[in-house]
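Taking the form predicted alone, here's one chain by itself in structure tokens.
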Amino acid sequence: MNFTPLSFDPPRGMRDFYPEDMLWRNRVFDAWRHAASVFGFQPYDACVVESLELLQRKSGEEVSEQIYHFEDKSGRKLALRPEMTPTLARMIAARQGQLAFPVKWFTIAQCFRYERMTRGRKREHYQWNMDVIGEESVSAEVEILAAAAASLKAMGMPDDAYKIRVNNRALLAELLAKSGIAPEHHAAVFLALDKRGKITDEEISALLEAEGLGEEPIRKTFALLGVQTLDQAATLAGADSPALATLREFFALSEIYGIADRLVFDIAVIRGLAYYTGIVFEAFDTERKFRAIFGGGRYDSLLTTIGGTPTPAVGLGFGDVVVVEVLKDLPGETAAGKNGVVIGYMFAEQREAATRLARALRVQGETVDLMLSRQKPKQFFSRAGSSTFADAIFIGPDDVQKGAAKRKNLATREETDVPLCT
């Protein structure tokens, strides 16, 4: 039987993670877990295969065009999860009578979505989800954004390297209503305006016309996107606007959290998913060279769409693809930090000394890669230099005789003495 040559590449849009890639992934994952823990979020996880019906109920029939879905051998319609929020809603609804609200949960989930790939977008990615379920106040939004900011700091991202753009869909709904656009059209208007930058304004106008909006309402809709400040929004919405009051409270609280310098009001931030009901946000690198680093917002009605009790909720989705691109683009950023030590030896007679030293350093908590056979010095240091380790120790006959070897920092070439174990 003849076979076509097998490709060594992963399926299109998927990724392999070699050790050098894992350095970056671990840097991001460790920062996520640390920030979630510091802010009191509890970990959870779920199956990667989800009911297609659940996903369609959340996003509509068109979701099946964007995700990997299939039937199992029993004819059940299933899918690889495209995001975690519907699964979280299902889990919360299943135990809604048993949980003590509010709950603060987080997970790092692998998600799949079949869509056109661009820089920063794959068909598979890992996403850090943080959600606060059962809290009505804007404290939930600010708590989540402060945790996200803490994770970026832990990754080595300077505060001035990104901005978090914030809006309130309820405010935009108020302004649309004042422009004469009936509430039943708002969801379609949000969806159309969220496409700005991805399609032309003429195409957006065509979508709005298809929804039944006339020329004047469409003109007023685009005019709203020209609002630059919260004060300008207040002039249009009126001093008694509940949505405006919520935003002012949000920004005041962000000052106390110490993240106000990274927040910007942006009425064009809408978020396309229909389940968002209030404050929404997206973070971008300051120069806007990349896609959004993370996004999210309040979704107070999602649980009811799957049969749960009405429950306020705020969530954030933070993918791993874009943030690694942003980190690599920072000035002077050449690699995710290396650590640990590689130990090698010249002849078989030095294997015992090398093994004893490796054992002692591992007992002390160090990461040690011990060579399992003798190597020539040039071969050893070439291998060590291309590894993910920071230091190297090479033991020869003279080192054993002296009872000490040299520990070399592979970046700076500085050497320090390290005693050998007897």
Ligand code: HAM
Contents of the next structure:
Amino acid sequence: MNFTPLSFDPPRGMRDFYPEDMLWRNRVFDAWRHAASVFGFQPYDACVVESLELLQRKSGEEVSEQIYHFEDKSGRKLALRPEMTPTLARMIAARQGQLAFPVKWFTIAQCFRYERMTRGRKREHYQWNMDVIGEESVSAEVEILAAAAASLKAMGMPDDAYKIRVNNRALLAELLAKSGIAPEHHAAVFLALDKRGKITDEEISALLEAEGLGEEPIRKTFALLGVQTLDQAATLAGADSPALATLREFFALSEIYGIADRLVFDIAVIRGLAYYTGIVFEAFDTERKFRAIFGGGRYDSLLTTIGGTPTPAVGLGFGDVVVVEVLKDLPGETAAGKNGVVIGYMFAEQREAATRLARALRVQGETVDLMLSRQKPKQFFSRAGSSTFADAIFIGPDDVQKGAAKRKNLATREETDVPLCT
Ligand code: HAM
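For comparison with the form predicted alone, produce the structure of the form predicted together with the ligand.
Below: every chain and molecule of the assembly, starting with the one above.
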């Protein structure tokens, strides 16, 4: 028989997770789950296949162009979700009468986007979603960001290694209105300005012109991006601006949560999704070497858009790709936490002692990889050294005679005695 050789690579943009990759993935997922639980968020989940109609929006967002979709055998139009938020909104709307708001929910969802592949962008990623639904106050925003900061700490990210850049779309809307740009143009202006850095300013101007904006409003729009501080924003928006008051309250509360040192106001953070209505945020590594670590914001109208009753909402999406790149780039970071012990033996006569020791350590809750046949010491230690295990115990005839073996830390080479069981 003739076989056409198949490629061993996964489809472009998709990832395989070998055990060494799972170490990193688990480090991130464990930190997410830990932070979500410490902050009192409840888990939820849904199928990765969603109805295309729910996901497709006509707002001109990039994500709408990137949806993987297909028809099932009955002609239903389905898609692999590119994000979790529409599904969450659907699930909330389905039970709107029964839920005790505000609800605080989290999930780790695999998402698919047909992206142009760049560093930090894949066609599939896992995204931690934390959302507070039914809360108007900025406490919801700060609570979510404090949880995100706690997860970064749990992953081993130093506080000074990242910054969360915060803006308020409502502030931009006030400033655009003062520049003579009518509210019906704001959504398109936000999406155009979000493309800054990805396309040239001339191309953004062309998008704004296509939206019907004249030369002067376009110039004023770009000038707004020069605003650097809340005080500067106040001179334009007026001291009584509600959006500014919200931002000031947000920053004051973040002091009490102990995360203010990682927050900065940045009027250029707008976000590429159309549904955001208020505070928006994006986290970056301090040196800005990588793409956004996470992003999110307030989306008070989404529930209404899909047919639910008006409900305020805030949330965050935190992907697993960029954060691992940032962690790997930290000085001194090698592999994610190795643990457990590998146990091997030299001759068939030591199998019993090795098995008894493995059994005893497993009963104590240790992770033990017991070799299933005898090995030469060199072979054993070379395999153990390249494994995900922290320690190794190799049992030879002398050890059985002495009733004790050496437990070796594979990184430091330090040894301690372990008694063998009879
Ligand atoms: P997003 O900014 O499109 O927001 O994605 C959030 C995060 O997901 C990004 O900051 C990044 O970490 C990760 N991410 C997105 N696309 C990719 C990709 N192609 N490859 C690797 N990582 C990626 C949302 O999706 C919103 N639904 C977040 C949200 C939840 N807003 C409110 N609730």
